[in-house]
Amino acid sequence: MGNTQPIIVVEDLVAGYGDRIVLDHLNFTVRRGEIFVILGGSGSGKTTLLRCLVGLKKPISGRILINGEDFTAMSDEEQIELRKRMGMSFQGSALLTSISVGENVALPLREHTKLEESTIDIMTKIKLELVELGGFEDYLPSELSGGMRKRAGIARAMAMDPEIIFYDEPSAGLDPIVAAGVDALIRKMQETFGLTSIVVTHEMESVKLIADTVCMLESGQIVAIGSLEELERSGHPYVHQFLARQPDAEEGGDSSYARSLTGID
């Protein structure tokens, strides 16, 4: 990885819903360039801080710094500009359906530039060859695999070149070899382009292929940071329990990882 220089920081963050605390008081830093793993099992508060990450939702109190500016106290106008230096990929793609592959990939630029058609008509075909989908852009979604829909929505993040990248389970629902190819596909992101990646999951596996640091989340706090050789030496029993897939001793007992494997949250 190399570059030590942060572009996100995470300051004392605390978020909810009414009187419903998610997040506790997060302190973190993402590095310029690296693969950022937000682990969790369901009901830590992952996809809470994802949605407080891009602007979607609005903390209680402290601060996230993007490139050393205070993201939650800009103003909408402030964030929307900041955003298109950001792409997102969306846990089910988020492929409008009524229009081609192509035409998705090309929306931002067409929304958010003002290049000229046969411009934006080459950036896509570029994008689309980066995620191995080269020839597609006229096939409709519906016209997909589930892989290669995930490989048409990381194309679509990356319409706008960003410096940051949002992975919201991406291989989630995927076979273990369909999987591994859309994890490559992103650590393979980030080493052509020194791309920022933050991955939202809970597959294990991925954690393994593409993580540089990991920030294990339970019950909206931080139990472990650092590289997955370090959680794995890490004294936390949730950490252990985690890591081991290791259901709860006590009988009837409820903890998050519980109700990850029950599917109840």
Second form
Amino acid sequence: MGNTQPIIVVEDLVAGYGDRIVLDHLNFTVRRGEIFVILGGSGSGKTTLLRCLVGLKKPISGRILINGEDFTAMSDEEQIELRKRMGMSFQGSALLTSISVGENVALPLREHTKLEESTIDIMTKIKLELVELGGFEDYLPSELSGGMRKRAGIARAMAMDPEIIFYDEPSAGLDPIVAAGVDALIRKMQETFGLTSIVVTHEMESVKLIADTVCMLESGQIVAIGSLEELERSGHPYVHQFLARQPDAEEGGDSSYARSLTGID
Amino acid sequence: MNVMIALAGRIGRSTLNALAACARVSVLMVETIFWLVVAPIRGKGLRTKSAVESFVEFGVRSLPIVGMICFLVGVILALQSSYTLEKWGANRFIATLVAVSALREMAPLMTAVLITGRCGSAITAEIATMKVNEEIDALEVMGLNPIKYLVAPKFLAMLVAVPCVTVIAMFIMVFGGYLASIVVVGVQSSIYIEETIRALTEKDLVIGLTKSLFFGIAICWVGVFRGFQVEGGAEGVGLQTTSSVVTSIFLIIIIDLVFTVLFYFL
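Cool, the form predicted on its own is there; where's the form predicted in complex with the partner chain?
And the full complex, kicking off with our chain again.
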């Protein structure tokens, strides 16, 4: 790891939809160059947290400092500048379906830089080689398999040589072999380019392979944060339940369930 | 009593919803105008290539169907008016009736309705699908404004395409009326042409084109707005697409009425 200076600092973050609070006063720090995994079950608020971090959702209160600058208080133009140094790989890859894979990767370069078309071509090829999709430039996203689309999405996220890359459920919906390939790719990106990676997932197998720090969310609150070993030792009941993959305990058994259905005591 | 309260609640809620929708439409309008007018002046560029592609789709590719329908409507107009005019021996005035109603009313209206069905729905479906697939989010995260990238070029294309197609539709409709009058009703060709020229003024063209310009604005804005409104998955896309066409046609009729009344008194 070596470098331990913070790159993202979240202070007292509160976010929600309408009256419903989804993230409840979160505080944490992401160190430069680490793979930071946000782990949690469905409805734990992990996707909302990711959307806040990339600026797709405005928090109700609190600050998100990226490289010491408050992302939430920036003007639109400053946000765009910052976004050029961030990449995001979406759950469903979110490639633009009307243009080819190569054009998808080239899009941020075309819009944000004044590079020559030939340079953009070469850079696109390099990025696609990086995710082992060399030669697929002219394919439409619909002509690729799920795993290939996901890797193409990562190539697009890498197009502008970002400092931080966000992955939303990178291995969701993929078979174990392909998922392991994507995990290895996330590790490779971090090791080769010193990228800070923030990964939202609920797959324990991925966490074991890639996580430097794990932040576990439940009902919008952080229940545990630290390395995986620290989490395993923490003894928090929810963490234990999640790691051991146990279902919620049934409350009251059959008779109370029958009562809840019929309304008769 | 309870019914009254429920009724009041329902009226209040739908008023609030309508106001919120108006607010969102206004924000969309302001942003689109910014990316169409202000941003290019400040050197932030407009995606002209994409606008040209959209123009081909909305304008050029709409021509066959618009031309065909407008020709038929021209024929219908001529035959219907002959039904009444013949009794007065005034068949030569079919020309006047067809020309004026084609330019002022029928050509702009038919063009707008057809382009709504062909392109307004397509705009909604495209934007809604992109939103459902997180493609809109992806654009934002890449620092690309979806209004600049998606909406502004379509809007510009629609603004040019609808009046252009309307002008061609006007000619075809008048030609349809001409052909029907000559072949079916038996009006003399030279008389028909003479009457048409005498009937038409620049004002007819201006009225028709003004309407078509506003129709274009309505089609694009409704299409885009409905697209961004989508919630859920494929079902939401279908719902918004249907509602986009219905809202568009409704708005087109309202705009038509407003301008017709306006020009009636002018």
